[in-house]
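Consider the single chain below, provided in structure tokens and representing the form predicted on its own.
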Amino acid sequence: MEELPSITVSQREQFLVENDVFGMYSYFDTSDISTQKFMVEIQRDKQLDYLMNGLRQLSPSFSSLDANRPWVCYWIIHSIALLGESLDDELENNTIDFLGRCQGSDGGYGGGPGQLPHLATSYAAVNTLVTLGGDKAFSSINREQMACFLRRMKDTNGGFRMHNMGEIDVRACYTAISIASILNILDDELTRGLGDYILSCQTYEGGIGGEPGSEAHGGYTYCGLATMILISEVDRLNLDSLTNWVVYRQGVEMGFQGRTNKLVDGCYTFWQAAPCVLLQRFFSAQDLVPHGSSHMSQGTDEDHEGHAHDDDPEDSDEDDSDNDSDEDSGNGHQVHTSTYYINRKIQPVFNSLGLQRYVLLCSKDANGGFRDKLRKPRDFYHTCYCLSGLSVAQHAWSKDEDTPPLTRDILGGYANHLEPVHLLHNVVMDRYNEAIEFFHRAA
């Protein structure tokens, strides 16, 4: 009797995930229209109930996140903003006051009141306050002390430490530069040698690892690419191989994996889709096609027309032939090249509708919130990055941030429309613009 070949644990887990995902897709495809519409609906009321309840009161099970409380604020409040909603005055004031108590006297934000400042929680706190918007939120950030904190975290090798005596990695570089850019405190001292450090983290695969010699990873690839754009050194990276690596992280399930040969995960809806759009807009601006990226054909006009049955009748009259200007947006300030990567007509290099299908059918929880994949529990982290990635996917065909997507670009139609995000900071665009204007005046 011939012995059956054994399979690895990784292969078994992949088979199980594919079985779950394709089972869900099969059920969806064979359902009637009304059931399909319900299944792909974001269900805003359930999402907002889940998010608002979490912001007001967390259960004791969240005690393990005591050093990440600004992150919880960011995940929830950014998700609410993506849904086009905002907090009431009491919740907003409570959030600003709480984050004020997390701010250290020497700059930076800790994970909670009295905790040591950390770049990750500083990024989360700043993004939360930017998302809240308004003079009170913006003015609560001590820009001068934050600049001192960022300089203290700068290492002689060009990178940044996450905290005093902490680890040096690409995540620290991104959070530092994102903060500095949005607060208008970015200077030569902070950027000196940084491009060399990020470049040393790009791997033979094309993606970017957390530190030199580490495996390419979706989160670090986003952080490294966004950092290089913000410091105007993105052309130093091998962008062909980076594009090739990131587009191949979209698997047969249509969701993204974080690393080669790993399982799909809903949070990479943002971490991988955002680099795809940043890269496609860079190449569009340069009138170039990256070499060796066979996935580029996924985003052609011909493929897109395959979804024309989802269009509103008025959509067929849209004129997509307008040429975008190469000028910066008229905000009257320098935005560290970020506008250069946004104001462009593009064609997605990934399957944007397939990605939305995965998130809405496999990552959405029936009671509100989003999760890694089927059989996994919901949480605020995955809710934030699934919604952020959905927004990226919905707007991937838009020629600039002011152009709303067509109905055919949004799985489930305009009932699912989310606010556009700034791809380099992951804050809602109108909140970003308000913050940039405020901090430009404050300089």
Contents of the next structure:
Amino acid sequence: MEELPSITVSQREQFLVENDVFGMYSYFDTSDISTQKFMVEIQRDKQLDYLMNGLRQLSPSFSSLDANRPWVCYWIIHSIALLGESLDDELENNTIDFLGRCQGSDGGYGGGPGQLPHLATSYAAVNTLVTLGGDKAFSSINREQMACFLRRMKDTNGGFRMHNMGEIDVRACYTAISIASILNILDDELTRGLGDYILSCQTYEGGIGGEPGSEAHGGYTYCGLATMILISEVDRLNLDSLTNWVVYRQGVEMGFQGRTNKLVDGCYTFWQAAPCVLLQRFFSAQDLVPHGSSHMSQGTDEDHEGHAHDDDPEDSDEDDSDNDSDEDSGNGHQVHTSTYYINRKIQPVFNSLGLQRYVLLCSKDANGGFRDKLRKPRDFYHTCYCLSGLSVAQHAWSKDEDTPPLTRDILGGYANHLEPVHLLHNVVMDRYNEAIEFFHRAA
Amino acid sequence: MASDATVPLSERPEWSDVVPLSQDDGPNPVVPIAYKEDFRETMDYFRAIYRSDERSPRALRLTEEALRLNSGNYTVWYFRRLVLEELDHDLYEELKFIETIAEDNSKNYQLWHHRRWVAEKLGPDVAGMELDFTRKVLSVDAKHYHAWSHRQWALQALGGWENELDYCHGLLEADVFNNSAWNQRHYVITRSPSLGGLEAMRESEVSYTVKAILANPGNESSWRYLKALYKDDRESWISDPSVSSVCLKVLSRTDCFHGFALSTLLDLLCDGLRPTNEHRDSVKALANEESDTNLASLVCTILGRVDHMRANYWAWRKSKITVAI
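So the form predicted on its own is up there; where is the form predicted in complex with the partner chain?
What follows is the entire complex, opening with the chain shown before.
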């Protein structure tokens, strides 16, 4: 200790984590091929066992999540959907029934039966029901009352409160707008002043904080960026500094950290990679539009009015999407903007294979489930956001969710392939499409 | 305050008139929690008084018991606020109560929101208490997100800015990689009513930050802070010799990471800095076989190598360069 008198707490903690991570990577790199293949495998059966067991029974230690049960539903059921599986009819009906008991008579969903409606648990409940799919799940949501609940949560400062007398922050804004957008109840009253509020939360670093003045943070950055895209005000943010901040969150461990000089954590695989892909698609759409209209290729209001996912007309190079002759496309050697993205694929603005390596080698628990980092216990939250982020990373080369990734884009190959997610809502794409169609008809 | 916490509620005479209300989980709930008996019983009684809206002293005590079992239950906190108002309860006592909950687990939104609600009612008299409370939490975890948010709110709403810059300085002395402390420093110099704002503070802050950068050129926090000092003033950003000279100084060293100096120089060039021969020479000295007539492009190429993790980002930045330099 005497030799390193000036090492700080941050340096010490970082050093210990790097030691663990690099130890794992060097073990992997020196292993034989069959061991390596085993190490990067998702192991679907173990994942499903872990998830299904949680859905059926939780130990007393989960009492600390007693006000978050729709979240636990979402973390588990979304993870199952990412793995390409679905629930049997009985579990599906039980889930619809249970969430119905969390729905308040004046709209919105609470953290458990009889609890006060809350925006975050409402988001979790709606996303769960969207993920289940089908008219019974969709029609169990009281849209009209939900619209009233969202209006009651709207604050005069443009933001939203989490619940009656609750806190106002960027999470509340995102969950409200995500719900409104999926249920097709987004209107001017909900969006009024919201862009100004989110804008006031973008920090000098480029990322977005929880409230004005707070430090830039991965979770809030995702929430703020997704909100701005959903309300079609994304170009009001400083997107250059946002991009710069978010790509810098990927560290030498290859996973993402949540804030500058904090430790890597598997959950930011989603919170930081999703903004990277949203931004790269935004910029590539901008580059491809001759007269520079800035419009995201997914999830804007305009998209919701029509069919779920009519892609932008400028994506005219789809036809060569399975042509292997452009193997080296978009690998960074081209300099000119005009040719850089006009390939069937987008070059991810982050290191996607490195990120997949972190998640599969450091965040994956050998018994199923995912965790923050080595030495930490698994949990459903990290399982959901590690898998969601892994899906984002696998599809980061695609210009849209409908284009399947190539085998080489997926660490571990197609055996590890996960369903693509809608980046603005984090529900699997085909369930999103089904829901959007249903709620379009419902209007 | 929570008397008889070890005796089951059903055996306490005080609660004999209340019929506990079970959770309406349905016949086949998903994610069912195997509650321990005391948890289940406490929540059953809570549901009963919440349903009957009983805003009484015993209801207040019951919310305390419920919060000790799960401090993340926002419905219990919400109801507790209604009871506190109804009873006109001593809010200084409430601050103490919150501290005892925080000792157990301070990482939940509800506790901090409740604290803000109480402190707001008490007003500027408790500014010092709020700063002390957050200081205590931050002494254990100097990057505690909720504690920082609360502290910022307290400064803005209640006051107490006087020693805040010193406090940031102390934290940065202890750990210059603490980005939360840099963020707070930015909050103070831009918002403290007594400091005169960013422009008035710029010179001294630049010199402070340059020192921090030269001591640790691999510390991203200080580089980002430096750039923030010139927000909305591109002219000063590219013309202030302090900025480009700290880049050159770092680039001339062989014992440290050059990534942040290069990326800062790239930003300067993209923002309109006219490079001198010194700039060109110091960049070229870092180039292996790489060459480019455009200095900004050359910086991107070098960054793609020395900061390989972000190779794609630097390639993208290169593709965006519009300045001819």
